[in-house]
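In the block that follows, a single chain appears as structure tokens, in the form predicted alone.
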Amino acid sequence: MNRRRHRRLAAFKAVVYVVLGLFFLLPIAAMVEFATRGVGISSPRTLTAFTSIGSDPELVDAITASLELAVITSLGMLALLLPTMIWIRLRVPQMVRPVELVCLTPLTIPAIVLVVGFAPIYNWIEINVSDSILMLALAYLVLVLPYCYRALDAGLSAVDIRTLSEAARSLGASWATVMWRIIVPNMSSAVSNACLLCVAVVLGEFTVANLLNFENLQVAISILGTGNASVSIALAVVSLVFVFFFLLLLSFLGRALSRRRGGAARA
């Protein structure tokens, strides 16, 4: 009976993996086929669309800006959320629900409505501070807030931070030491998941950047598609593959940190 169930479960997993693989890989394969087409019907396949990506300075600037925004937003999100959530749980637990409501509110507001509120703020920033595209990190912090809050909240719920903090404080540790050397390492998986979600949202964001007249990766792909569809599709394929492997790397890094922390705790 157990063998039969195991075989059925294995067959079901194989079918699910194949269906999901085809669901994700077939569109990418079609995009690669389109990007590598020659000029004529009988023309051989060419990689010109892919090789021309690095030769366009505007595309390189857009890709670089999106990567920088992903890093800045991830660091800003961790600096904003982690200390706040830990401090609230330890010192003022009655504020957990109000803070949760505030953090989840952007999820209920469409991005195009958020832009209406961002527009006058960014007009002032452009005049008085800077017109750099990196200023988009302020808006992206609002966009990623609900997703990252949920990831960090799950990590904090899995750790008895009150007991850990009391034990560390009784040994003379400061609050900064308790936060960054005791609590955060025990929720490294949640931190990596929050960063993963943050990077995915930032690299795939289009509406806010487009309406605020900034050119990030997705806006560059959209603009390029009106004049050179093959290069636009090639850039989309490269960005998808890059994001996939980057998120996979973050996932493996988070698992490795969790295993190392678990091994150290058992030792």
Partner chain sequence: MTAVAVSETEYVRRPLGGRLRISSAWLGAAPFLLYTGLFLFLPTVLVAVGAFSGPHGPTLANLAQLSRPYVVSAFLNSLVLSAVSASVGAVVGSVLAYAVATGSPDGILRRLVTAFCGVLSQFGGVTLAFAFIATIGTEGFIVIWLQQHGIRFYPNGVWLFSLTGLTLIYTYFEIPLMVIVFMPALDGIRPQWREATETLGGGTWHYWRHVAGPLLMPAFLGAWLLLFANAFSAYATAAALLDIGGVIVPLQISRALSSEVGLDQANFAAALALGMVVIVAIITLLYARLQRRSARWLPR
Given for the second form:
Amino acid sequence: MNRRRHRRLAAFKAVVYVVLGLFFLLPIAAMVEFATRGVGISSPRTLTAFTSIGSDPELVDAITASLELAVITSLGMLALLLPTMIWIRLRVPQMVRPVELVCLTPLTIPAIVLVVGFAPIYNWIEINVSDSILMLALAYLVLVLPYCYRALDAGLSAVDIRTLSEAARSLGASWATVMWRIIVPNMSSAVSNACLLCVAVVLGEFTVANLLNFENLQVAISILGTGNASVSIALAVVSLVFVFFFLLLLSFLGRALSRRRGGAARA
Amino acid sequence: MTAVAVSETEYVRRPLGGRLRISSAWLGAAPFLLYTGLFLFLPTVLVAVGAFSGPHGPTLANLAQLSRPYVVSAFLNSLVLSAVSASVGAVVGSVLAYAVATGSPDGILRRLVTAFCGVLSQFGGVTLAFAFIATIGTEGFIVIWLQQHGIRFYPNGVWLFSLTGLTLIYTYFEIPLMVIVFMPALDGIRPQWREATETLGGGTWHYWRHVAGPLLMPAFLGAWLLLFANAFSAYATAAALLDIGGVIVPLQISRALSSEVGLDQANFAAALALGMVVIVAIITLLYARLQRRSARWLPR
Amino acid sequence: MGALDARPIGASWGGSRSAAEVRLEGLRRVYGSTTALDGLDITIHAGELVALLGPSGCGKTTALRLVAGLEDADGGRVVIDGRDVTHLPTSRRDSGMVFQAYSLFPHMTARENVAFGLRMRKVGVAERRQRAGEMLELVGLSTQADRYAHQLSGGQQQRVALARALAIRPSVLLLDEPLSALDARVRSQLRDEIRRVQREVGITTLFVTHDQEEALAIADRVGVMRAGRLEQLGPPTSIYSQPATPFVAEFVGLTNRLAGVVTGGAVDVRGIRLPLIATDTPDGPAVALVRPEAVSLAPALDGFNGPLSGTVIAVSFLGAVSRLTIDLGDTTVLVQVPTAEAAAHPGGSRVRIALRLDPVLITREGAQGRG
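Since the one above is the form predicted alone, can you give the form predicted together with its partner chain too?
Full complex below, order starting with the chain above.
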């Protein structure tokens, strides 16, 4: 690249990173600052808000529920979406477009609209099936559909699933083997991306849980906010940091996996 | 959106397979169709039906309520809030995405920013409202810090808890969302295009005006639409930030849903929800028309 | 098709011009600790096509990009038509460039692509259109003018890219491996096409490639590069038959390495005395570099077991000629003979080789180590 342009670009990038870095980091710093405030303005910094997170049983329940929901939704999403997407690509390609359209619909139907429709369905579920908060996973699956579809679609189009499956089938593999032993291992980073988005969406979800009267992590933070603001904000910080490192970890894991595989394939 | 390259020849039309074969192939998609039928289409249908139902059968009364001044202003507020925050988010987000995309594709900075954006785009919600309250709320640390230096952050009254504040907060999750959605499009821009522009006598301005701009426009519009829908349906932040209900449509829906008055209100909520769907549909149609013009050259 | 010369088009931006001379003087380019270009001197005469040939990383593409101004030189000058352009930005260098692949603007039709450079030069719409049409005609794509890049084949895309580069009437045409992304058949077609157009327009051209066959076929002169330096610059025939260095001999065309001894200005190889290209070579052990086509075959006589006899171990049919691999016991040689002749020597048969008394190049590398 041209040196002059290079310098200009570097300066531009520095400005962007500094300005936006401030915009994005200041509120988070403010949360930490607020959560560690003592009782008076001049009293020393304290971590009581953070330590008291674990001592509130209701809060612990909400956290556990959200984590469980994240796991269930991820697994459910993989079980529902992945086989379908692979299957239609291999066997009913004329359904690829319609399925894509269905998966992307939740982007244009606001969650709050879906909640209005969910309300009677959840009434029925509560009476006839279970009133457990884990039932929320059924609704969350819809919310994560577009994000996970995109992630998996990117992975699938990077792998030549047709050739892979034809090769495996010609060696006598069943359809199930083709899917789980041949295709999925070849798109592990897409799968981990999809899970990552799933976890981020579920742990950040508030609308559906709140309006259907379930208390998940975000609802708990919100309720707590009106009473004990510093604990509530401490919890928000913890969950933010947790998801951030989780995402970072997954992104490195995904890369390590695809590296190892890439290396093996080349060898 | 990436185009899926699938030839529609083999597998489907096997001479020997016949009808039985095809139906078994369709069966593979059944669980997905069943699930989306129950949890995506049924709710949507329930909303549509609910909007036209009343205590004494079918009615237009719920829809008629949409013309009330406070409902109309809620819709207007929602539209303006979404359009402004989507536009700001799209522009600033694409600038950030460009800064990231021109860096090393496997670099630590890109990983950090991407992971960070992943969190922030989803972690809007309640957390975010609190974060801003802690930053520029009346007791926020910037406000206090400035106060200690003799500067008033809010010379003309606190605007954080108004639509202005809400718009600012929305950009906080719209920008990261834009980065995530727009990055693939930027990655698709080839350095040869810039170099070709330069050898043909064009400078930076010409490159953006005639090459990169038009090339990125379809993706940019698509991302803007996504951002708009995202802001339009956002509820958690507003619920946590605003004390008075009903300023924007999602808050109105929430108020109607949680009201104790009964079925009437549930149907009013459905009417509001239907209104939102209609607006998103209209914006999507406008987008599709724009898109057709800006993406004539895309392979299809 | 001589429209270009017949009509002086675009008087507002220069009109018809005669071909320019391009000089690269001591060009240097350093990336961190690696020197990509280490003092490159080439003069490309007006209207000449010079091909820069070399393995990847030899600096040939860097040289081209320095001429285009896409990168800055760390030393040396680029002089186009007597004007020092070393510090001129790309957009004002007046060079037309064809890239390896995918350089067409995908949102423009072929015609719009070709007209783009004229648009940058504020040429009027009607004139732009007309000239783009002419350029597309020149490369034989008049009927595809309204297609987008994705509707064109790889070869057609490169033709449009060529038309686009020429439309601005540049003083130098730069081709950066324009054929490497194409199929073999299209490649040789387009290669000849590029040469025809270049001759017709009479433009000074720098062509970068790693394909020796391509370079030899298209260029007036070939410059063989290695590690940022020019090893040899000359007409294709002399590059091939009188390589200046062992590297050139081995990079351009196939060579056999045959151990021998230099004495008195010639080299003794397996009992045959071959003349040397460089007659002032000091005596001593050496490896002679012998072209496969300088080796011929005769059936081995019964019981003949001299140093020039061996066994055919492989035959590759290349069309009119065939290439045989002969095991001489201590080494193998490649022999290229007419296919009809090769039929007489199937795999496993005993043969005797003969060496044509062409002047050869020697290398001391591996001279003792070999057989």
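Numbering follows the first chain given and starts at 1. We call the rigid core the largest set of C-alpha positions that still match within 1.5 Å between the two forms. The structure presented is a predicted model; accordingly, all values stated were derived computationally and were not measured.
- Lined up on the core, Phe24 has its CA atom moved by 3.4 Å between these two forms.
- In this core superposition, Lys13 moves its Cα by 5.6 Å between these two forms.
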